[in-house]
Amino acid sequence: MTATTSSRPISLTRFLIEEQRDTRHINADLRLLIEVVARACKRIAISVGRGALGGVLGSAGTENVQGEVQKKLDVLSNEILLEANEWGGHLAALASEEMDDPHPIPHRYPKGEYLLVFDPLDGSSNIDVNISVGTIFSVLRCPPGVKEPDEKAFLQPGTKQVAAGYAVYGSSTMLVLTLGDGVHAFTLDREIGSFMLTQRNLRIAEDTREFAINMSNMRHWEAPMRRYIEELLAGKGGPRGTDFNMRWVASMVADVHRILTRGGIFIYPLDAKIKDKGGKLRLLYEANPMSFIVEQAGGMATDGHDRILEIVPKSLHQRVPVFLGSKNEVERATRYHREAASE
């Protein structure tokens, strides 16, 4: 990865104002929307940081639309994002991985032109063991003429995103953001309570020696996936002629953040266990925003066959396989799957 470290510690607010004024990449409503999401992420970071002291660890005793058991912090993070965003007048509706249907803006509040989709707490299975988790979000425009957005309004390909980002709650809290003109990283200064620009224009190296995948599922993989990983595991004596290292956090935010920082490939392929679901990760809440970020940083993202950002969603909670990160490795893994499909 190459990136330009900020020469001056400017705040997220100042960065967004300069983007609005100087480059015209965003308007005032989009700037406000991103600032509100960032403030919500700060509140989530506080809850995550308090851990057991805040009484937020463990199961909430409920399931989300995916049939997954919700953690207390899943529910709390979802509520924080809803409450922060529904009254500002910049949104037409919201959709969350934790809710069956879109969340309309209450009629007592004004409505805006944007749609917000989010995974309030990605990697929540790691909460109780103090491993990094995060929040992922994506911003779309509400289709023209739609006054009461329903599910159909959200079913737009990832190429329609106007902004995307994630917050990672680790040793420091960071916000990574793209407005469609590069990727920038902000670190939360806890003393003043502001996200400060710490890196401009993150870039992912085209080549890598690191891969992230859940190896415990190898017996369920399709043949081209096994072929690709077996070549990596063969090391210097194999067809690739080099040693690769595996890194796997089981938190997409943490794994992708590592790739943005030092390169790598992240893969959650289709396998026999999840074939009937279409994949593991959610297209709208995880795959699209992360693919947008990765492509803006010079990387590549596919579902093993096609560019993720060009997939037209069929449902709000659609799942897809995900291959993203360093361009040359994603191209190779994708080529193996395409070759197998054409045989």
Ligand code: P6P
Second form
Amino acid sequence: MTATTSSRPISLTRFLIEEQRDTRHINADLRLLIEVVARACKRIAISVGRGALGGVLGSAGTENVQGEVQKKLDVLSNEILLEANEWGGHLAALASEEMDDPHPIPHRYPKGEYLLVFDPLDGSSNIDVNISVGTIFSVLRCPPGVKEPDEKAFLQPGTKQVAAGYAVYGSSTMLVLTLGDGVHAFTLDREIGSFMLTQRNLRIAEDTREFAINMSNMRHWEAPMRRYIEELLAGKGGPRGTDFNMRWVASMVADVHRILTRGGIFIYPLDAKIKDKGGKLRLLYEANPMSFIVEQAGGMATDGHDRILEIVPKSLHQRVPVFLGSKNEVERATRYHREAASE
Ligand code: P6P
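Target state, the form predicted together with 6-O-phosphono-alpha-D-fructofuranose; input state, the form predicted on its own:
Below: every chain and molecule of the assembly, starting with the one above.
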């Protein structure tokens, strides 16, 4: 169950000030960073919410470093996050799914101690069909003494994150955040334009009867992946002795938010189609922030063999398989993969 706040929710600003003052869990620069990212997400929410009226649906006619066609809103969301974060003096550099290389802080602005890496609009293939999308972000410290951070400065394991979060642009706009001391959810009050604390210390149930995976790739999966899913599909009459439900939004933020809210396991495994790329989802700005959040909520996150947060990245846009959510299911699926690897 997730704890809810008193009848009068506090704002994100007050929450962050109390985190800084009472727990000394964050400093003024990190507080500013989170506030700036939240403000940028509000601007993105407005553009996403305008849909066809905003003239920003459809393709931008360009490709990102992943070779994926960029949507106009991908490019706009990226620009919003860059502009919002350049001048504050809290960042040493930024990196994004939509940019080949890290973006330096312009010399006319002061630099800070943090690195921000983000997927400005995850699930953007869903925009034109009006399905929830989101922004995912991760905060690292710039390595000491590095004045001009390049790609190497970002190649830190997920355990080094000082904060992570996502905004989900759904029926309501929400910001879900961890500062390393639990996971908290804020809902945008559109009338006053503030994120209000609506859930403290979200917890993911250790067991679940709901799984999220793109079943159309089943014929490409490795044996332990097929074994795990076939057992779920066998239901009450099978080895698990109970029926399971399936959901797949094809928007990681929406699937993860559902799992944070009611449990579940999210899987994007390695398969024959994407084996040479290392996986589908990106480590630094999808898997790591979501794994940090899931672990902080009592869940588990692996690449099918090892803890995602302990993977030392080799490149900025590295991809990994992802198994995350309810602890006991992630443990089981990971055990099947480890057993297969040891045969
Ligand atoms: P598929 C969206 O493009 C994304 O990166 C994640 O948000 C989502 O979970 C996954 O890809 C969907 O992939 O192959 O089902 O379209």
